[in-house]
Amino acid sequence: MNIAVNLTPAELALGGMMLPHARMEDWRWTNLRTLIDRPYPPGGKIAVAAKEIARLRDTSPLARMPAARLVFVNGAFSQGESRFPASGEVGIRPGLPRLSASDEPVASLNANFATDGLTLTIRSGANIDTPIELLFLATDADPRTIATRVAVDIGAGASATLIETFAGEGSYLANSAVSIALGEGARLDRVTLERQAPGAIHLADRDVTLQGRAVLRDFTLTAGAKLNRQNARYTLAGEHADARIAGAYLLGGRQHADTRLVVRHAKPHCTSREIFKCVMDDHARGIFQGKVIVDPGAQKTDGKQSSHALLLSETAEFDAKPELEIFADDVVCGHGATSGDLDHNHLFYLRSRGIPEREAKAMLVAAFVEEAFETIGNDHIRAALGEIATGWLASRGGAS
C-alpha cells in the first residue's frame, strides 16, 4: 500500500527529496521539514563583479594572514580569485571528487546537488608551512541551494594547516561535504570558520579517516547562519592515531546550531578528545550530540568528550546527548556535559576593578571559549578567533 506524503515547498524545490524530521533520532532537535520554511532550488551560475567578491573576501578575519586561498563563489570554484600554493608538493585538481557513499541526509543532498569542488593532495613527507584556506563565498541573490564537495588526502608523514571559511550575504542554503584522509604518521591542523549570512542555512557533512600514528587537531567556530547542522564522522583506523576535536558556538537572536559527531576507535592504542564550548543568548538554541564507539579489539582506547554551555539569557537553550558504545574491555572512556550562566562572582570582581559591564561580560565569554581554542596551533589563527570571541558580545550590544 502506497502512503502519500505531503512534501513541503522546500522539498519540492529539491526535487522531491524528503528532509530529515523529528522522528529520526539523530534529528530530534533539528526538524528540517519545519525549520526550512521556503524553497531553495538548486542554484545556477550567477554573474558577480570582482569588486563584490573582493569586498566579501576582505570581511574574513583571516583575510590579511599569509595563506594560499582556494576560492569558491556561489558554489563555483574560481581559479582567477584563488591564490594557489607555491609548493609543488601540493596538488589541486578542480572538479567534483568521488566521495564514499553515505546514508546521511546532508551527504545525500550534496550527492544530488553538488555542482563543483576540488581534490587537495599533500605529497607524502611534505611539510607545508603556509596555511591553505578554502574560502566559500555566497553573494546576495535569489534564495538557492549552493552545494560543494572537497576531498583532502594528506600523504604519509606529511603535515599541513587547512582552513575552511564560510561567509556570505542574502538568503541561501549552503551544503558542504568534505572527505579527509590522513596517511600513516600524517598531521593535519584544521580550522573551520562558519560566519554565513544571518539569513542563511548551513548544512555540512565531513568524513575523516586517520591511519596509524596520524595526528588531527580540528576546531570549528559556529557564529553565522540562522540554522546550522554539522554532521561529522571520525574513524581512527590505525594504531596510535590521535584526534583532538573542538568547537565553539557564539549564537544570538533565534539562531539554531546542531552538531552531531561520531568518533570510532577501530584499532588499539588510539586517543580522542572532544570539547565544545557553546555560548547562547536571546532565544538561541545550541545542540551537541557526541558519540564515541570502541570496536571489538580496540584495546587501550582513551576517548573522552565534553560539552559546556554558557546561557546568557533565560530564554536561551542547550541540549546535549553524549553517548558511549564500548565493545572492548581495556579502555578509558568518559563524557560530561554542563550548562549555566556567567559566574556572577567573576563579573563582580571585574566590575569592582572599574571594567564596564559589557566589556567584563565579553572578557568572561572569551575566557569561557578559550579552552576550545587550544587545539589551534597557528598563533595568527588563534589570535583572530580570539578577537571574534572577545568582540562578539560588544557588537551585539551586551548580554541581557
The other form holds:
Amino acid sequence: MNIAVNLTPAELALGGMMLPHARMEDWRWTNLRTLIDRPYPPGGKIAVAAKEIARLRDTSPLARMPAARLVFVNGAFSQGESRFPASGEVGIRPGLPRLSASDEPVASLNANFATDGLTLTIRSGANIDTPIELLFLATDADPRTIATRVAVDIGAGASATLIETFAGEGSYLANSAVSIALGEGARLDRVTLERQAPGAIHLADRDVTLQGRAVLRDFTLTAGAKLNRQNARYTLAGEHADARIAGAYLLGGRQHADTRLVVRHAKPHCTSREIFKCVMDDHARGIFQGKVIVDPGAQKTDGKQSSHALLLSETAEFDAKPELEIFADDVVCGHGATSGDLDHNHLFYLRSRGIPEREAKAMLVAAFVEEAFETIGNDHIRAALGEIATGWLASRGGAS
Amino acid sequence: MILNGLSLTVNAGEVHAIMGPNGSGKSTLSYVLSGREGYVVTQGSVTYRGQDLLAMEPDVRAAKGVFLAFQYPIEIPGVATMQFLKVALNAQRKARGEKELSTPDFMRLVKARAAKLGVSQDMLKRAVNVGFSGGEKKRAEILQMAVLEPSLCILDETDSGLDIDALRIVADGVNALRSPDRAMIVITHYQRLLDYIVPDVVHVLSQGRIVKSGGKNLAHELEERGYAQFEKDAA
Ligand SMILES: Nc1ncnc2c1ncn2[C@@H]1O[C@H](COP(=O)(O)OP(=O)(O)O)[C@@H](O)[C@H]1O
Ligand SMILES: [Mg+2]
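Hand over the structure of the form predicted in complex with its partner chain; the form predicted alone is what we had up.
Next comes the full complex, and the chain you just saw is listed first.
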C-alpha cells in the first residue's frame, strides 16, 4: 500500500523526513507535524561575537559556580569558550560520537542533522568533585535546526556531577542527543536545566545505561521553550543498580512539554524511582509518560514512578500515562499520578501571616516542586535551581 | 447563617474571652475577622482602629496587626518554618513601611522567643507544622504570634489538645504579650484556660450570637451550669 502524504514545510526543510504525529503510540499529545508550524533548516554555521556568547552564558544561574564548562554555540563545540576540567582523569574528545541506530524520531533527527559533539570519559575510580557543565547556547538568528550529540562514559567506581544547560535567544529548533554509560559501581549526579528561549523548540533524546551497583541521581528542570519533548531510556543492566529520576516543569503561556521515560530493569535487585512535579499556568500543557519494563528474570525489582501536577489556571492541562510491563513475578512496582490546584487552606494560612497573595503562591509553587529538587545532590546547584522555582511566578507577571 | 446579630467591642489592652459550645460559630467569627474566603458578610460591619476590616485582604489585615492562632494549624509541606516566618515578618514590616529584619537579627529574635515557648530547634527546621503533634502546633502558633507582635490576637481554642504543662507554657507566652496597646480575643470551649489567661470580659456565644457578657466569673458560672442553661435563658 502506498499512501501519499503531503509533507509540511518543516518536513521539507528537514530533507523530507516525516515528523511524528498524534496517531503514533508515544506521540498522542504532541503532534510535531502540526506543532512545528514553520521550517527550521538544518546546518549552516553562524558566527557570533565573543561578547554575545559571554552575555548569554552569564544569564545561567550556574554561571558563577566553579565548574568545568564545555560550551556549544549554535551547534558547534567552542573550545575557546570552554574551560576544560583540571583533572587529568577526565578526557574530552571533540567530534561526533557514534549513535546507536534507532528509529525513534528525535534520535533520527539527531542521526541526520547533528553537526558537532564530544565524548566525555571519566577514568575508572576517579572522583571528580568539580561539576562539569555542558552548556548549549543558541544565539538569535534565522529559524534553524541546531543538533548536537554527546557521549559520556563513566568508568567503574568513578563519580561525577554533570550539568546540561540549554539556553538561547530567538526562534530555533534545538535537538540534543546524549548517551551515558555508568560503569560498575559508578555514581553520576546529573542535572539538566532547560531554559531555552521562549520561541524555541527543544527535542532531546537520552540513553542511559547503568552497570551493577551504579547509582544515578538525575534531575531535569523544564522551564523554557514553547515546545519541549524529552525522551529518555534508562537501562538497569547490572544487579543492584539504583536510579532516581526526577523532574520539574514550570510552564506558562502556551508552553507545551512532553516527557517520555522508559526505565528497563534488565537485571535483578535494581531500584528505580521516578518523581515528576509539574506546574502549569495559563494555557500551558504538560505531559508525563513513564514506562517501567521488568525483564524476565529481573526478580526483586523495586520500581516506582509518580507524577504530580499543579494547575494554576483553569485552562492549563496535564496528562499522565504511566505504564508497567512486568515479566517477572517477585517484584514491587507501582505508579501514581495526581493533579490539582493550589490548596486554598495553605494559601490562606500564609496570607493570614501577612504574606501577599503573589508571594504566597510563589512559595507554594516552590514547595510543590521541592521533592523533585531533593534529587540534586550538590547544594549549590540545588539552591541556584531552587531560586528559579521561587522566582518563577513573579518573573512572569502573568497569573494572579 | 452562622453568625447572626453578633456585636462586640474590644478595646486596646483588653482580653476578651469568647466561650461557646461546639458549632456556636466561634471559629467562623475568627475566620471572618482574619479574612478567610468562603464567608459572605451579608449585614453588619467590622471596624478595626477606625478602618473597615472587611474590605481588607487577609495579608493587609495581618500587616495591620490582626493575628489568628488557628484552632487547627495548617501543615504546609515543602515550606520551611524559618523561611516562612521570615518572609511573613518582613512582608508585614515592608507593608508598614518599616525596615526589613536582617537574617541574623531575625534568627536571634526567633531563637529567644522559641526558647521561652519550648519550641525546639528541631521543630524550627521542619516544614510549617509538618510532623508536629497537636500540642506542638499550638505552641508554634503562639511562637508566630510572639515573633509577629500583632495588635489584635485572636486565639481559637489554643487550649484544646494541650496537657496541663503545655497549657501553662502557652498561657505564659500569651500573658507575656499582654500590653496596653494589644487586644486579645481568646476563644475557648472550657473555663480551664481562663484560669491562666485571666480575661477582662467573658462572652457566651450561642447559635451565632452573644447571649451574655460579664466579668471573669461568668466563665465559672458557665462551667457549673453548662451551656444548655444559657441557651435556654437566651431563647
Ligand atoms: N464553611 C462553612 N459553610 C457552612 N457552614 C459552616 C461552615 N463552617 C462551619 N459551618 C457551620 O457553622 C456552624 C459554626 O461552626 P464553627 O464556627 O466552626 O463553630 P465552633 O468553632 O464554635 O465549633 C456549625 O454549625 C458548622 O457546621
Ligand atoms: Mg471552632
